[in-house]
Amino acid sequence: MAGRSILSQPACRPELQAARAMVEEAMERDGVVVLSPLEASRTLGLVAELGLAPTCAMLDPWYNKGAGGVRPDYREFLDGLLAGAGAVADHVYLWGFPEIVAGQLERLPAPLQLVSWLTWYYKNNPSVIRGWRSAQMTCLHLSRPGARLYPEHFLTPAQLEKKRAGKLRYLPGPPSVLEAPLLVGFVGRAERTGHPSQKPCQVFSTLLRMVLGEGDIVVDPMCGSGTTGQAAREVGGKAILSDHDPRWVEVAARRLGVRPVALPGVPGFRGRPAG
């Protein structure tokens, strides 16, 4: 829902509500909240514990293959991933490789539904494995029932005036196909971070334009270098952010220009406290 509280239901304990309050300051004052090292699934559980009411929820994770190594239980943690994400958002976006992804559509959680298979295609790919596998990347968009969508923002100023004079026939969207090249050699230097997976936030945003109205929250448990933070800011939302390794929890944060925060009280967290 457009514009809905951080918060939905109160947490109950002490140290939950002390918790709680220091994301709410912390999300008011930057807008976004790194927090300390948390495995994903702790970040889920923790986002539902506090009460909040993320409208998004982008899961990133290693792709079981190459860089991250492999996990023989892979679809069993895609499954934890998304039961998690569903619990607590309306909408959730799974990255990965389209058959690897491709299995997760016969085992998706209720209420979970599929709303549309996309793809990230690049052209700039260095790989000495040319192919069409080589060259995209899939991305699922799921969703709550009647999880709102906001085709509208990618209506073009003529659209929009035929829209609000009721002339418009249609409502266009984006397209399911996102064209934007690798951050590898001379491109997108200025927003490399050394993430070794890193997308270009231009394919973040696009995703967060279609399901946050302002001020909406996404949470990314799996943030990496912390792009899915700069998206929503500048879609005009906001978003928790953690990730399990250290390194990337500091790089996402400087990137961001915010400090990490660990919440007294919540076991979990890996590292001292902010402050």
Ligand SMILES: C[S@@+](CC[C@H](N)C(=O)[O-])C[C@H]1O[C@@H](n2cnc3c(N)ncnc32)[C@H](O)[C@@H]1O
Contents of the next structure:
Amino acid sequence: MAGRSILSQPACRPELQAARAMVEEAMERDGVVVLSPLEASRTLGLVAELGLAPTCAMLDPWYNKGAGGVRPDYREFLDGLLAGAGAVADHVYLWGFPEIVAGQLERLPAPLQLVSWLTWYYKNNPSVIRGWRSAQMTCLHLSRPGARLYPEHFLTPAQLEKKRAGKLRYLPGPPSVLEAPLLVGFVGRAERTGHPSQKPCQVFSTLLRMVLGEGDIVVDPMCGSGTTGQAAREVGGKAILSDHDPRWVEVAARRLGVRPVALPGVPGFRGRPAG
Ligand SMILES: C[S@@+](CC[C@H](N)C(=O)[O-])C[C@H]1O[C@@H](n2cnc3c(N)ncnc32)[C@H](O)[C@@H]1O
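Could you switch over to the form predicted in complex with the ligand, since the one displayed so far is the form predicted on its own?
All chains and molecules follow, beginning with the one already shown.
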């Protein structure tokens, strides 16, 4: 089982076949695989080398402001990530604050194109800033030409019935503004993991429902607390996750009820996380 990407699958070198089998078995058994800590670019490269052909890449990096720190080469970092993700996946979601990701539209790597500018809107940001209170994050939906979308996944049973009967005159999709509260204060206590930038699962599952068919794979190389894995399970997909920080690899694995795996014959792992 290796996903149903529109990209033809590259062959996997013989010395990597054991690693590929391990990833496939874990996904078959658990729906997700959490790789031991890796740099994001290495995770994307590894997915390509293993010939795993994910349908989607979820890119939710630190935002180059606030607690995650500011790097002058952030644009170049995003350029590399987008090129790596576009090389392996049909669809790419890139998260960030609007003023930061907007600049990326001018420099999308071929063959990625903008499908939609999505906004996650939340009303409950407890900001102390004197001025406009931030109430949104942006997610760029990018894809290769011809990549499949599933607006039908959002139809009600009555609409599906009408569609089957050929009586649905237009196909409504979800709106490009997704409203869900920030996981903060009393909100979402049961879902919270302690990760400072954790996204609500409801937001990620909407994104994945639009692009994943049953059993399709999403890769998230900066998975934080593993929201992508949780959301993939909810929509019947599979997920390959990693993060460069051993703390979050451990948290994501615990949340999803699996153990992090370091793959045989693959260099670059930062060793097994403590735990
Ligand atoms: C915004 S958070 C992701 C939150 C996640 N979507 C969730 O809901 O829990 C960004 C994550 O990227 C990770 N990260 C930052 N730079 C990275 C890099 N170069 N390679 C891999 N992971 C990285 C951080 O450790 C952090 O956990």
